[in-house]
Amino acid sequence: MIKLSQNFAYIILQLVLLPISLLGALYALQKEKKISKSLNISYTAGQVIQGQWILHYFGIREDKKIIKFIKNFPAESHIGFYMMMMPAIIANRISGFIPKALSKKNIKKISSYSFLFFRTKKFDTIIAENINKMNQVVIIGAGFDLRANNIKNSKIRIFELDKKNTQDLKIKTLKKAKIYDNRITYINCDLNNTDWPKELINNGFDKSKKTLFLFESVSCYLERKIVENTFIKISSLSAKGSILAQDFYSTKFLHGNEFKRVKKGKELVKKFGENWKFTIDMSKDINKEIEQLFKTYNLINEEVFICGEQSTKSKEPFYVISLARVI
């Protein structure tokens, strides 16, 4: 009966209020691909920062931060977002309505929609459950996520890894917002052709001291060779016991057909000049697949999180969370 009366609250007030969240959704959206376009950064990377603001609107994933940064982001619209998001902001706050992609927890049926905010609460989970246990953390292609300056714990190492126009306006904007962090370390890399474990070394990384890596949706826009070159580097640079937070897409997921909303999206990116590439075969068994991938570079794959296989046509998952360990 709850659930009821708060999907109610949220339909009456969707119709009411319906050429505002319009409105905002078309000026979010025009603003961020404008600027996007104009600044040279990357589209994809604000999808991510869009998640966690309607995530902390909605109580679910608290990040006062993410609210101010956005505010003072060129390529977003806080105000764009409140207005998109009105309805079921109200909704929320009058009867508790949560919109159900944000909140599912059988991981079998996250959709491709779903998924973006199960990925934001996943990797955060996986940083609370084993920051204390590392000395150093390093996010590469870290975009515009404010990971780093939510990590508490003020003994650890924290490294950014990006490219430099990305990392610039990250700073411009942190500074702007008053919530830069003297902690982190940012270094200019393009994972293409950039030395970043020198770089890393250059700036104070230790490789004597167990690490935290985060390579969160970043492999699928490189090739293969430069993805299996990352994990080389990686395995070269870490202590026994440092640990690989990484995700991958299935190649059916994003080269195939079966996702409108995903080919759409596909054909979106590559006007900003970023293309989906690297992904992994899903069909069969995904554990022994990363398995494979992983045992060249002294990787063990210690925990996955499969998504999606109730959620699509063809009953195969489409989207993985592997927490592998340096040995």
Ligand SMILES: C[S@@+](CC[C@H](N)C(=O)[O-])C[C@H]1O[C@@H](n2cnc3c(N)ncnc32)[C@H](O)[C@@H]1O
Second form
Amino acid sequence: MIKLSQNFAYIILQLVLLPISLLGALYALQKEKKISKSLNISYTAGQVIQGQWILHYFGIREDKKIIKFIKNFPAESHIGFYMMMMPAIIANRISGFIPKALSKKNIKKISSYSFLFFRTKKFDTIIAENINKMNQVVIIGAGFDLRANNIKNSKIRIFELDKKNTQDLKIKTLKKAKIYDNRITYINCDLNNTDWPKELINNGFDKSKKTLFLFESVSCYLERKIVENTFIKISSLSAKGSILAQDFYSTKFLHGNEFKRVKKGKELVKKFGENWKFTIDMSKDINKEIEQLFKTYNLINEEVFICGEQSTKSKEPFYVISLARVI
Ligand SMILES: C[S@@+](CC[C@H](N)C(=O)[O-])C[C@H]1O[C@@H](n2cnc3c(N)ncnc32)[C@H](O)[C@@H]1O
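Since we've got the form predicted alone here, give me the form predicted together with the ligand too.
Now the full complex is given, and it begins with the chain already shown.
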């Protein structure tokens, strides 16, 4: 009954506020595309913080810094998001309405939209559960995510890697928003051709200390040989007990025809020079597939979170988060 009245409040507000909502969406999305292209920054990294903005406004994941960041970020529009999400936000304030995609609990039913929110929350949990056992954090392809800024333990050394334009704009925006944190060491690199382990070491990374490596939604933009090369580098840099948290997309999801929305997305991200490449086969034993991949690189797959096998047409999962330990 409560759910019904919440949905009813949302539908009415959506009808009444439709013009504002559409205008906001149009403005925010056009601004994002235009500026991302002209500044040659990662478009997909912007998509992630949109999800974080939404999670914050529905009280699911507090991240005041991401709001300050977006308010000062040239490629997103806080006002545009607010207008776009206004019906849902008002429905939330008056009736407690929460869009279903934000809080799906059953990961087998996660869809090609709701996995974005699941992913953010799961990586948060992985960090929270492991951070105090580590001495260092390396975020590979950090994008505009501000997890590093939210790490409270001041003894931990934090490094972020990303391409120059994306990272430079992040630093500029953090300074403008007055949330720049000098505990974080930023190293710009192209994973395809930079000796980033050397850069890390030159900047104070200590190979004898335990490290949490985050590799969230980055490997899918790399060729398989670069992904494997990244594992070699992680392994060579890691003290025993270090952890790698990363995600995998299925070949069917990123390269097949089953997901119409994803197919459109593929064409869109291509326009920003971000091609989806590396995937794994999820039609058989996923654990085995990941174990095989890690085997040669001193990585042991410890835990996997397999998403979507009940939501897809093929009844196959499409997305997995894995937690691996360096032996
Ligand atoms: C989808 S975003 C994910 C960002 C962040 N990990 C997150 O989850 O919010 C992909 C990120 O990978 C970075 N990236 C892709 N290819 C890269 C490469 N060859 N070298 C360095 N960074 C790369 C992009 O610049 C972008 O920031």
